[in-house]
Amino acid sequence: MKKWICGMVALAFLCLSGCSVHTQKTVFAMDTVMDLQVWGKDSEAAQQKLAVLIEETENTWSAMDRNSIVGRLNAGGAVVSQDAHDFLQRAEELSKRTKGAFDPRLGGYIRAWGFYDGAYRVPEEAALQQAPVQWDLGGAVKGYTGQQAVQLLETLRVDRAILNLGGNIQTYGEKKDHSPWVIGIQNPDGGNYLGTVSVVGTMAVVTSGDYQRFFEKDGTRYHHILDPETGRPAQSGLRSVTVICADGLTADVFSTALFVMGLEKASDFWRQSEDFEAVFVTDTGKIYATQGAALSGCEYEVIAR
């Protein structure tokens, strides 16, 4: 790994140019704020769609109601659709290409954290043990959501937008000067963002941390972020990962999986892979970068080819 050192940049997420219509929009949809900011002609239309696909999404894909695809999935089965099929296929590949450290079936270990009902507890082994398999599309259906909002955002007279729909970043289209979109990466100790990563064009920025949701009891920090092998809080030494990706689906699943993998291993899963690039932050602090990821505004190391 080289070490570079970048010089601060000032964090501007919508250093933009020109005279399009731009509209903003915030819902709260899948337990998190989104922001929506679109810039065109019929900008304002078409936040108002995205709002119901978000909608529409959330709760086709909850796996707290009995009455989505995860519920009916979870109590037996379901007959869906061909886009609800492609995305449990998809969410399938991808969890194969990462060789199970993303899993879409740990609904059973994340009901018996109380990471559902907020009715927060540590299991006992034999609860673990015991846990259903079950669907939960949770590490996923934020970055699908994403790519659906590209794909409506592509039938729409707009010029650009960026989807801040809660830690996941969707950009759509460039910017009329041609400069990048500049996405800040949260500090997990909270404060000031540790850096910022620049994208062009339409990609998706995803970080998932130990920070985002987690509970304490007998002075131990429990996250939400559990490892498929032992069905508790993956201990890998990172703090957060962001996946740079083209996809947005790929992306969010790809965050998950490498802060379980670790860092060692998650940097030898992008040495053999063409379509992201990653952000690291360990829990002692240091930040570590892939060489294609396009990081400014910190120290950090250059995880090479």
Given for the second form:
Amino acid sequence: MKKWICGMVALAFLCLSGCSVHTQKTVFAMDTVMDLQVWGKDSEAAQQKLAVLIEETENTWSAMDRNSIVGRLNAGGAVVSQDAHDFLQRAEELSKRTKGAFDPRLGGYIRAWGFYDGAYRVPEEAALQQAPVQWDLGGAVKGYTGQQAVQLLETLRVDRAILNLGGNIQTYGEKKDHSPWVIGIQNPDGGNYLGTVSVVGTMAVVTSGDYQRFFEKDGTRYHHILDPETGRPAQSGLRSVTVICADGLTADVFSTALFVMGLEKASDFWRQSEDFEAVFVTDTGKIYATQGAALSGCEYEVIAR
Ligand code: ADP
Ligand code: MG
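Mind sharing the form predicted in complex with adenosine-5'-diphosphate (ADP)? What's above is the form predicted on its own.
Zooming out: every chain and molecule, the one shown earlier first.
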């Protein structure tokens, strides 16, 4: 008994002087549920700082807020901070890499479909033609937030973390036993996960799908990933694309862009790239994964270089 009490006291002392505490918190931001899990001596404080970062990033980049940077840019204003300038520049560079499949200026189309205010409608062709060119960073901001979170976690005394930023998974650090983080890929039809991907260390696993935001009218589903060439929901034969990448912003931009490209173009894009892997679910339910994607738990066809 005495030995046991001594053990408990020693453990408590160890914990006070640097035990890794696991804390979990759910926040609602960017129109989605986010789950923040952090391990570390000061995990609670780190989590609070993460929540503040998420809220600030949302306020800064919301396309619906006139006072956000996006709101002010769309009203003809200029970018004021270096951070904002850097984000916009990187979004532009990545957009160029995708040959415009990711277009950070299709806010006019998004508005025409009613995705901002929830007043969903199928716009006339004329309305799309006349839609103004407006900034919308909705396809990149969660990945950017993940990237900002990684920078913040690096400055804090955190051992490891896994953040679910509404379908954007950002891992930070290695698990205690050095086993990979195992991340479920959502089934576009709902229900259980389709399969899992394994990643080691700090990585982003980001999914874009037609099931995340959509409305139905006269039996047709209209989702929120638009083809910049038509201003209409991309009909590329895909239901979802998951991108696995060391950089959260790149992962987010590419998941949206690859969805627009469709399987064939996206596979070629991957063959020309070195910095990401991807998993595709087609509208016939077939699953494809690039050869480095470390997908398991389901049957799939490998996309080779
Ligand atoms: P989610 O935000 O659901 O995680 P995405 O990352 O794919 O999914 O982002 C979709 C959002 O990106 C849309 O709501 C819209 O704001 C914007 N968007 C839609 N189509 C495009 C596109 N082709 N290029 C850039 N942004 C897009
Ligand atoms: Mg995206």
